[in-house]
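Just the one chain here, laid out as structure tokens, in the form predicted alone.
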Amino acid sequence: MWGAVAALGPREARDLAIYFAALHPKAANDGNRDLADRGRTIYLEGIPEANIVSCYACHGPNAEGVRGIPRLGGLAYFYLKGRLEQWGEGYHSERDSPMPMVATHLGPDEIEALASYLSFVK
């Protein structure tokens, strides 16, 4: 991506980061259906058991993001998988994130059922 932006100014940036910005979003629907539904209720009730709070409380109902956090609705299932696993081994995304620290809590089941679900979000 960075070579086909490089000759970009930055009026021609922003007006593409505008473009972009008005699209609506569609789902990449490319996870697990069977672990959709496990998915969802981690998104939206956490894991009580193991102290994780639900996704819902930072990202949103239908995951669309809020304020500075991110949407996930729609995002590639092996995207969501991946970034899950990293911040699970300790990688950190930006400063401060606690996604490490929940993703650490994340069994490799509830990775596969939370990216499977939210790849399907629209």
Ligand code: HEC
Given for the second form:
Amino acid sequence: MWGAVAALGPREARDLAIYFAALHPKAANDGNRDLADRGRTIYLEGIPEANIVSCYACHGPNAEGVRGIPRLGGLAYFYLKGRLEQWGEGYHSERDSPMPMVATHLGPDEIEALASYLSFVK
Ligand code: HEC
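If the structure you just shared is the form predicted alone, then what does the corresponding form predicted together with ligand HEC look like?
Every chain and every other molecule in the complex is listed next, the one we just looked at coming first.
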């Protein structure tokens, strides 16, 4: 991505953002359906006894995103799984992002469930 966007000026970046924001999201539908209910519960409620916070407070009730916080509905299972695993390993943190702290408490089963659930949300 660094190489792909290096030549974009502020105007092109703004035009692209407007274009992407106007697209109608579609669910990727590529997760494990059997895990979607569990993922939804974690998304909405977290798992307080395991220090896992709910995602809904920041990403919105339907994973639609809120201002600078990104939409998660429409993302593919493998992308979501990769992001959540990498944060747990300490990679890919945006400056001041809460996500490394959020993801550090997620185990493989929670990541599978969340990525599956979100892949069915649009
Ligand atoms: C305190 C607010 C907050 C909470 C709670 C939170 N997030 Fe996030 N999340 C963010 C912000 C801000 C970003 C964008 C910054 C970044 O990517 O580091 C983000 C980015 C993401 C992304 C990357 C999206 C992309 O397009 O690459 C994923 C995936 C994600 N969050 C999943 C989750 C999940 C799953 C949970 C619940 C377990 C959760 N988040 C809880 C604020 C939050």
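Numbering follows the first chain given and starts at 1. Rigid core here is just the name for the largest C-alpha set that superposes within 1.5 Å across the two forms. Keep in mind the model is a prediction, meaning the values are calculated, not measured.
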{"item": "Large Cα shift (2 Å or above) at D109 between the two forms, core-fitted", "value": "no"}
